[in-house]
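Below, in structure tokens: the form predicted alone, a single chain.
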Amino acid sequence: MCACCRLLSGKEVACDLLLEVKEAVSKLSGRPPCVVFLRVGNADASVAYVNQKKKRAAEVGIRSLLKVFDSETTTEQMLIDEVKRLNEDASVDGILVQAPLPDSMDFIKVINTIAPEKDVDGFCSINMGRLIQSEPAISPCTPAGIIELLKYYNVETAGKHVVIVNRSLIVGKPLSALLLRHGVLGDATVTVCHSRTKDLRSITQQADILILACGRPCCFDRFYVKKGAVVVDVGISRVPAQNERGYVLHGDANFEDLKGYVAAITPVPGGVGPMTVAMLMKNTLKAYHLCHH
């Protein structure tokens, strides 16, 4: 790594956040916070993601439950009915529906059934609406994690041009709202790009802070990035390789090409990923307080 290029590792930041959550949980009187994960089917990625979340929950003292539904026999209404039941369950503080759902189910319809105070992913329409209005809300984990990462490494956003290559509910839309807020880690000028953006390169080259989340491994090299920019790489793709696992993980940024060219860059893996899970634990603790007060 070039001396002039900082590595924005999320591991240390996530560790600090998890320790804060663990300490706060240990001071609670009564039962610990409880989050329920709902998974439909057994896709490898979904299984791995939920297992990682359950592991982190156990480490910080949060109780987690997993409910698995058969992808062939479970209907959208059955899943919604389970969410409604959990909304009324006073022993449950957080509800997370693991994406993706089968094509026969409407993810937005399902998550909008979650009570906003139990919506630890922060995706329901009420939490998203509050976020847009800069009102108190549970913020989506990945955007909130990116903000915490920038804060930890003292990356200023005020007056900076931030380009986000993603317009999804999970990353692009909520992150743009967070960066547009008044105050610390806000006040940015934000451009959101997507698959229909014309001449993408001319826009990404303007970015002081470039946030990538489009699933195009190693696509963004010096041809797309301004010298001295900060690059936050949210993308993660499995690229076939001749190794024991049969693949390697790559982000959207061409890390090797950029590491001596940009001011700072997140690694993949080990950058934004750990932050997402850490923020989920923080959101679960917040949901616990909302449900009890």
Ligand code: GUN
Second form
Amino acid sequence: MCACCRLLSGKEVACDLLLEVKEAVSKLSGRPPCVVFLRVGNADASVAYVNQKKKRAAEVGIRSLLKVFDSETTTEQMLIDEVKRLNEDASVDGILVQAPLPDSMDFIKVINTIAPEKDVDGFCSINMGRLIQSEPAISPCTPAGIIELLKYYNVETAGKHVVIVNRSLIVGKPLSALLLRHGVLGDATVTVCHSRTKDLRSITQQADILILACGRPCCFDRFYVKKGAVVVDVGISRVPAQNERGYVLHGDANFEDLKGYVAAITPVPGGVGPMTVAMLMKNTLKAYHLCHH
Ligand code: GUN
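Form predicted in complex with the ligand, following the form predicted alone:
Once more the chain from above appears, this time first in line as the rest of the complex follows.
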């Protein structure tokens, strides 16, 4: 890493955030906050993500339960019925439905069933609507984590051109809303790109801050990036390799090519990933307070 290029480590920031949550949880009287994870099927990535979330929850004193549904025999209605039951359960503060769901289920329909105050992902239409209106809401974890990361490393966004290569409900849409807000860590000029964007390179080259989340490992090298830009890499892909695990993790950025060329870059792993999980713990604590109001 060249001296002029900063590594935006998410591990460090996440560690601070988790300590804050742990301390706050330890001061609560009564039962600890409780989050329920609903996972349909056993896709490797989903299993790994949910396990990570459970592990962090235990570390900060948050109780978590995992309910696994068979992808062959579970219907959308069965999942919705479970969400409705958890909405009514006073011992549960947070509900998270891990994406993706099988093609036979409508993710939006399922998450819109979650009570907004228990929606620790911040994906339901009420929380998304509040976010767009800049009203108090539970914010989606990955975008909120990116904002926290930029804040920690004093990366200004006001007046900057932020290019996001992702238009999903999980990253691109909510992140654009956060960056467009008036005030600190907002006031950016935001361009959202996607698979149908024409001449993507000519747009990413204009970014002061480039957010990558398209799942194309190592694709974005210096031909896509302005010299001195800040690169936030949300992509995380398993690339086959001859090691014990049989794969290595790569982001969308070509890290080796960019590290001496950009002003700052997040590593993969250890960048945005830990931030997402830390924000989920913060959101669970927030949900606990909303549920105990
Ligand atoms: N799948 C990938 N990222 C996420 C996330 O942040 N929340 C949920 N529920 N599913 C995901």
